[in-house]
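Encoded as structure tokens, the following chain is the form predicted alone, with no partner shown.
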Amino acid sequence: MSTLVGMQLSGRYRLDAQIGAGGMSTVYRAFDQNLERRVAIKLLHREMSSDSDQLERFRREARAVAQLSHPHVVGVIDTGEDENRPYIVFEYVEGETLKDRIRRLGRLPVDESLAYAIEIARALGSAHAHDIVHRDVKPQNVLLDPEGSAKVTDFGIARSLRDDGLTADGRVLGTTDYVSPEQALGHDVDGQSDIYSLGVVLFEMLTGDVPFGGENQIAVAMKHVREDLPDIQALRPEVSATTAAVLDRMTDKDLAHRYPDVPALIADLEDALAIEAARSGTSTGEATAVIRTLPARTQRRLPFRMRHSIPLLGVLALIGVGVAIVAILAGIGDVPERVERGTGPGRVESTPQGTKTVSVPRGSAQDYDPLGDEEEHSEEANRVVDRDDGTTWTTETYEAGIEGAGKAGVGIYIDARPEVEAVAIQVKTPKPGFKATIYAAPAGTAPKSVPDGWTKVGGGTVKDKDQRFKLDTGGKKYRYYLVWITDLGDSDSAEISEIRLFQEVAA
């Protein structure tokens, strides 16, 4: 099908690059010389456009999708036919997919997950709404456009879902890591069975791996069948019980306990998402973007902050300066007494003199385990850098200190690409106490132990809540800075608020 790259469908679409291939179609990114704009093309097998079966069901399949219209559903453009090549046009989606983003990072933090969940969930209650089934939901199937926002693809177009039974080279089965128990046995599916496996695709979401693997699909399958998904809540501590419950009713194989219909699902993953984000304080990713839809019902879990937009928020700020000015030209005489109590640093950040703060972008801190399980709380690592001093990223539990756990440290990193000279560190903590040692490394990957490859430019004691260390770099620029804790005091854990790096002022 590679040589299909550069010829014109009905003389108006070009192809310009395989992107995606299955048993059915094969996906091109492609230019419509029309419109003068990019689209994604799904070309139908020629062996498949040969079976009327298929054909008609390609043709019929695609008519229905064409009629959704939904913000997380990849629009279909147009349908065609060149030479007797089915074709269909869908808007093109620049960005990754959900199984990239899950492969790229791992798990993700649980607030993000539920709010891809919400997303897809929405998606697909649309499509269910006109009867569409979709029947292969997977992270595959799922892009991620450049603001982040999850769109939904490939609603069954072109694939045999009934005809051929289990063995039939995963036509009926597409990808088992994410199939419903009764798919797998070959039964009619309707809705359920898309909330199934998007419980699936959320469990992945929070683990970073999928429930179940196995010598082959047959096995995976079975498993569904037979097997309930592992305890969440024992692989993802921090995941509440009001999250793990939603997923365990996702999941049920009793289609009877499992959700009936997709709005009852996306009442209670909203509900979880409001508890996760209040329990946290804050939200990450995609997450910010969809609490801001929630419903005012699902909204008052949140705290205040949370549930206003900076402009009101804004506003009332407004107001408490007019206020606290009236208050002042009311007692003028009082002026010098008024302002003396009224003097002190409130949130304002102050930098070392001739310094400045080194900009780095969120997603520019990673936790730092390299002599445990190479994990730290990873899904709270970028509170260091989200400049909010009510979020904090936290060890883990060490009941007899982290020489106990035979461990020499464990710490957190900033990402200052490509490289900066920092003079100076500032480690903003709600439980001094601490000690650390500040460890640099230039460009390049960082190092994977402590200390090679690392190089000792400051540190001491945690004693202040705003604790800054000077830091000797013998004039050189590194890539990487690292707080390695190395004792944590009279506590059990080290909790970080905030971590800036400060640079020289030039001349």
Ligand code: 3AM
Contents of the next structure:
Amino acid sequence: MSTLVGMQLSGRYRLDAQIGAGGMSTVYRAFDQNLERRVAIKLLHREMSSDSDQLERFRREARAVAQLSHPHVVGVIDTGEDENRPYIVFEYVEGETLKDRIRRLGRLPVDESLAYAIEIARALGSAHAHDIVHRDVKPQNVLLDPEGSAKVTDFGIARSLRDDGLTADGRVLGTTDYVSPEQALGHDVDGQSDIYSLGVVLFEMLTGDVPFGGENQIAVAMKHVREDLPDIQALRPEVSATTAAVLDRMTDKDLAHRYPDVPALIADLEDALAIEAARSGTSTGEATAVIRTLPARTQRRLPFRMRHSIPLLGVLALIGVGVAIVAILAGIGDVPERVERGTGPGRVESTPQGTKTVSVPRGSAQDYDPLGDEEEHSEEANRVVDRDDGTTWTTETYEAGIEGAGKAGVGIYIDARPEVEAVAIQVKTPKPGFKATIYAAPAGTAPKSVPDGWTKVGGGTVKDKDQRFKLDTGGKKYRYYLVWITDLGDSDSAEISEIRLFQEVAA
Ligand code: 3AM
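Alternative state: the form predicted in complex with this ligand, after the form predicted alone:
Every component of the complex follows; first up is the chain already shown.
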């Protein structure tokens, strides 16, 4: 198939890379040249644009999502048509899908699984309140942004309950791993069907796998009709009876026994999260963020320490900031320009096309820990700019994760003085799996806390030992580039061997 990468839609959106493809459309990462920001564009396949059913379905998706403005729904920015091919412009979510995360990590922590289930449920609750049923809830359709928060997308087969005369039959579209019994049977579906599918997603987060396998999609769908899900507590013994009961009620085949609506479900998921967190005495990843949003009634289930530790530490940290000394990158003077030798015998580091490495002197890396003791192995910081993959900077050890220590993150930044418009960053690590947001700050002294004074320019999960992130500074030049680590993944510390910035080669 010919690629459309490089094309411009309606003179405004430049298609930069294909990031996904489905039966009826292709998803591109694109650049909005008017607003100078990255976007995601879903473009209907040419063959589909003459099919009035498909065209209507595509338009319906845009209309449905455009009604929703919700922190856990991937928002629609614009729609248009280019040479008779309709497209939808979405906000771009940097990061991985929930499916990728499960594939990468296997089972997720119990509290994190509940936290994602709550966020997805909140998104579905908002859709249902607008009479929109998603009908294709699956972890492939949940994007995790760099802060770790879940955003639901692909309302492609969503159907407004107010639309009459459209087929709502059980056309098999993609996977049936998450299909509700009533949908598999081709019955009319409503919001309760999304609750069943979300239950299957929760099961997969907790066990690392979907409940049913089969020779084909029909066989799997029939198991959803006929068989009970395997016992969650047998597969994951640390799951509480409360969580197991919530899961059972989400996936009950009998609609009279399943949760009637999302608000009832959310209340029970929130209780279950508080109970799991109280049992383990700590919280991980996204669970920490969701716990802060729990209603007071539910928070009371948590031990005092968990309810109060975060704000209290925040106040203490703010006092600390008054005397914080961040980054005095003292007189580096004239350092002879380094010769780019690359690392290892005969190996020259590749740079993204049209870019060159930003040359920074030794001494230009600084650890950054504004909410902690301001010490993250400072003596090792310069190892990330020494062009030696064998030497690393490590964060302190966080047994209960960064959030467990009451911090939003820890990091390390590069002083690219005087200033530069970096278009990409390379982070090398012997231990991938952590999550980082890249911030930039202008000339002057580096800001004393995050996000004050910093501008987010990129980030995501460091999935590979040699991870690159595109940066979008909106055309501005910045002096400081901060790798702000917000989640350590499976580990209790993060380790970085090299950080390198790239700038465009002047034409
Ligand atoms: O196939 P992977 O998992 O690499 O993350 C989505 C998925 O990537 C991505 O497109 C692929 C197919 O769905 N995607 C979809 N919508 C997106 C958005 N709004 C998106 N990526 C970023 N922003």
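Basically, rigid core = biggest C-alpha set you can superpose within 1.5 Å across the two forms. Residue numbers count along the first chain shown, from 1. Because the structure is predicted, anything quoted here is derived from the model rather than measured.
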Under a superposition restricted to the rigid core, does residue 249 display a Cα displacement of 2 angstroms or more between the two forms? no
